[in-house]
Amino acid sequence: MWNVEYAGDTSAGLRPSGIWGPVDGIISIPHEARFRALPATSPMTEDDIQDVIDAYARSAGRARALGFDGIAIHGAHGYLIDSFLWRHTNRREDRWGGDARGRAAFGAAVIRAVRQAVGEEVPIALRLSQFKMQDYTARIADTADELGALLAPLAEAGVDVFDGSQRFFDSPLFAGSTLNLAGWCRRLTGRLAMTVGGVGFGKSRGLARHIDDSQAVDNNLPVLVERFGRGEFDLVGVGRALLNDPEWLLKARAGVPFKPFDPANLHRLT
């Protein structure tokens, strides 16, 4: 799977409206990095937008030529596609902004270009999130209807799998339902969905730190398996747990305890 990103430099990268994020967002990145990124830049021009769409397509085409059998596009966590989806950073009044469908137009154009570059048989996954590195409390949609309006153009453009990134997979997305982001993506679009976030970990006590030594290893796999069995999502992504304990999958299968969480394990080179 080839992961295509186009985020730009945090201090002067391309931005829909020149805005990086809020001055008081809850973040996990160093505060000095936020202050370097906060000064406004020029909004992207039509030429900028087309150049980036073309860059995604070229990268995806090269990945296909190299033999990769799928394309994963990062449209979450404050990256460029996400900056178009998020109303805080997308203040545009042209075809690339405005209502939910307008804010999804850039992502849809990227998906269409990638689809044209790789053909109809190659699966395309798109990662989405509510939270951003610029603000953990950010939301791209406050209601299921608004999320559906954002997702529809992306699904129509050719997304096969929606990768719903959350800090913890078992956090409900909207009041009145236990569905998480992946579950809502699946319900609203009928496309495959993948969940990710805190598989194997307990809830962090910190407001903004998603890598935290307070994340004790809990056995939340029965909850995950039960929700998977209900058809809420089709795939599960595991990140930190595997980095912390390379034998995690074998232990999960065998039902044996995992290695205690240690942040140092996430940074080892071997």
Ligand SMILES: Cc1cc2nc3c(=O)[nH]c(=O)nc-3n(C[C@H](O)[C@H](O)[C@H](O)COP(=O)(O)O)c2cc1C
Contents of the next structure:
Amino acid sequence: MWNVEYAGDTSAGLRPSGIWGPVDGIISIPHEARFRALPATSPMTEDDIQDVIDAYARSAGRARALGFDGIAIHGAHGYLIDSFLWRHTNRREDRWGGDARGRAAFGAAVIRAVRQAVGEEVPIALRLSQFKMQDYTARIADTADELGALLAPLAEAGVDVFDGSQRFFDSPLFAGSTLNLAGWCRRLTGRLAMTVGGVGFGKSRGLARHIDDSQAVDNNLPVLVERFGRGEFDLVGVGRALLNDPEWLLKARAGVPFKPFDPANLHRLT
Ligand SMILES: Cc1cc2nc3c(=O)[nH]c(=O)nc-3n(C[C@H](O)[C@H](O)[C@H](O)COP(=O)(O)O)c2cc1C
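Next up, can you give the form predicted in complex with this ligand of this protein, since the form predicted on its own came first?
Then the entire complex follows, led off by the chain already shown.
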């Protein structure tokens, strides 16, 4: 999770075009962290890009050697792969930028290198999101066609599971369809998809004041199960509900009421 120290590091990080994000985006990080991050840096060079791709592959190879069963790669929330996907931060005119396919080229190169390092049998998941820590209203794709063009090279490169990160799983991604990000990833690529976001919570209850508060119902488990049953997604991620109540899954199965939500539980270690 982002915090002051972490957000401070973003000012030193590599960026596709030296741009961190907009000056006025809706953010969850402290304002001073944004102001440290905002000054432009040098765009990544071809050597920088190759170094980072190699580093991903090395790390994945080590994870495999240590016995991990799968590799999950973060391509969401404004991190590096996402900064290539996002038009705002990727202004490159070389093979790593431009149209949707070009903006996906870095992510695809990372996935290809990781696939080569871990072999065909190890599943690779890729987390994607519209929203960014630099701006919760940001989008990598405004239409299903644009999303499809971003996803195609990533799927071809070897992604097995698209992890569609949303604040609320029941927020539709595009007008005219109830499908969420995971649902669109599944439909557009035929790969497995995981949804996440607000599972087990009612209307956001001030949990995420800085963002879209569009969760429609107070108990969203029936909606989740119905959408799962329709084949919209294959896996479901649960975060805060489990941190709040470690018996959450057992209770969800048995239809037993959950512990009332207390934000302090998110910060408790035991
Ligand atoms: C304490 C905490 C730490 C988190 N850290 C990360 C993180 O490092 N990277 C990330 O992509 N998401 C992180 N998240 C977001 C979760 O992965 C998840 O997408 C989000 O909490 C929405 O799911 P939920 O509504 O079930 O909690 C974190 C969430 C919490 C509550």
